[in-house]
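First, one chain by itself: the form predicted on its own, in structure tokens.
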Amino acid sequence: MIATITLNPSVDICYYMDSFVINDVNRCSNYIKTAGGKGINVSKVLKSLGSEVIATGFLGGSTGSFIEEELLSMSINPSFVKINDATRNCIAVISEGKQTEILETGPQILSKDSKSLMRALENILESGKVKVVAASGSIPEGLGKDYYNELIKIAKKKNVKFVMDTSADYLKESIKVSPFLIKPNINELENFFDIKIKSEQELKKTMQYFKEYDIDMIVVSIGSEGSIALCGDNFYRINIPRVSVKSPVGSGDALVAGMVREIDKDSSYEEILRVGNTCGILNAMNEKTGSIDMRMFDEIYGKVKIEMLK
């Protein structure tokens, strides 16, 4: 079993539209409203690929009942704190060929609420049934930016192997605990330490910094030119195909399921990177953001090429 943790859960609301018009009516007939967050994309993908999930985080509201409602359709068990406040709303507008997303904030989390989570953690690690744990996401209101650092801990007590994929201001403060597997892409990397990286010897040299921290894999997406991977001592170079990209939304948090998964069956350092981009890339090309074709993830897996950098 594989736990996932969204502290700022969403409804993704996605509206197709022809035009948008600002300053007038918009009217929409084709929209999309989903259970979202990095986490709960994470989830998603997991049950795709056949893993057993529990998702925990913190839902209020009417908002927070669909997202619930959502989870157990798709037989993933929902095991939130509920607080009063209303879980966010997430809206994107896609027109054109762009894409415009207005993002709130979320709720705040009471103190009561914050301890409540991280009991709520401890129960469903008490039973050793899990074995990984993935935490995507921001951090919402009322939480310090080192919350995930307890969490992390609490994994740890009980030897559960913590994933976290989270922008640099949360990052910086959990890399200090020492979560097995960090996922910033490029750009998260450069605003970590506000540099500009112009080369793989540059973005090698930078991911050696996370190695003080006994952080077992760095891997850092750059988009379609796949993955950098820093698993150990060695580093790898992923390579990926080219593909037709119907969204790339969602696929960094597709990246972590595959990779997640992977750790969950202690497979190869290869093999994790190799599924991890492959539901990456299955998710790019998918409308649905957390969605991948299981048919095409044979296909896809055999043209991604792990290569160790010397």
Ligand code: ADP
The other form holds:
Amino acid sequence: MIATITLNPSVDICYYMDSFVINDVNRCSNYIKTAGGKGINVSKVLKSLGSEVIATGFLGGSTGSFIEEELLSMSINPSFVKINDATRNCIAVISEGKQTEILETGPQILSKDSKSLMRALENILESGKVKVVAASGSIPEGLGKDYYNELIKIAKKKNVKFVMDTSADYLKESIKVSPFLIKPNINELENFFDIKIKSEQELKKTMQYFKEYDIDMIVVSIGSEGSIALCGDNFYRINIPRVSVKSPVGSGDALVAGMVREIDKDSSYEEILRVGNTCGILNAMNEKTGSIDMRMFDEIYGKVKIEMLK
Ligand code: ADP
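Same protein, different state: after the form predicted on its own, show the form predicted in complex with ligand ADP.
Let's see the whole complex now, leading with the same chain.
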């Protein structure tokens, strides 16, 4: 079983409209509401891959209940800490080829709730069934930037591997307690070091920095260019095929899901990277975020090439 953590989930509402006029009433009959947040996207892809998933984090209010029901309908086990304030909405208006987004900040997390989540994670790991935890996304207000560190420490005490996908600010903190895998995308890596990376050589040099923090796998995703990884002492380039892209939103989450699935199976570094990138590509080929078409899996998997770099 795999556990995912989403600290600031959302009800994602997407309005599809022929026209969208500012300062006027806009009526919409074509819309969808889905459970969102990076960790939840990871959970959805893991489910498509056939993994058993337990999802945790914070949920509150009727929006929280909506997410819980959505997860149950997908056979993902929700095990969230219930908070008083309502889980946020994230709204996207898609009209005339443009996308306008309104992202609520989300609820403030109280100190008692932050402690409850630590206990919840301890309980989840108590049974010994979970071998990997994947935590994705930003940290909500009320919690310190180093909140993930507490969760990583809990997992490490139980010999559970911790996979971390978060932006530069939180990554700076969490590397101090050595998660098993980190997955910045190239922009996040540039923000981390406040530099512009111009060549593969420079990229490799920057990635070396993380080795002193004893992180097993450093995977930098580069959108349609695939990924570069530093696993153990070796660098790998993951070359991916050109595909017809519908929406790359959530491809990083799909990449994490594929890797986590293989880490759970004790697969080789090559296999972890190959399945991960296959899932990232499949997500980009799909309109829906956190959704992959398993019928295409073998074909895409066959076209992902892993090369060990000198
Ligand atoms: P993030 O969503 O975190 O920014 P990326 O955009 O780098 O992550 O995507 C993660 C992975 O998904 C990439 O390494 C690649 O394997 C795949 N991917 C992303 N965008 C595309 C694309 N346009 N075409 C094919 N594959 C893609």
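The term rigid core refers to the maximal set of C-alpha atoms that superpose within 1.5 Å between the two forms. Positions refer to the first chain, counted from 1. The model shown is predicted, which means the values in this text are computed figures rather than measured ones.
Visitor: Fitting the rigid core first, would the Cα of residue 298 be found 2 Å or more away between these two forms?
Guide: For residue 298, whose C-alpha is compared between these two forms after core superposition, the shift is less than 2 Å.
Visitor: With the core lined up, does the C-alpha of residue 30 move 2 Å or more between these two forms?
Guide: Yes; that C-alpha moves by at least 2 Å between these two forms.
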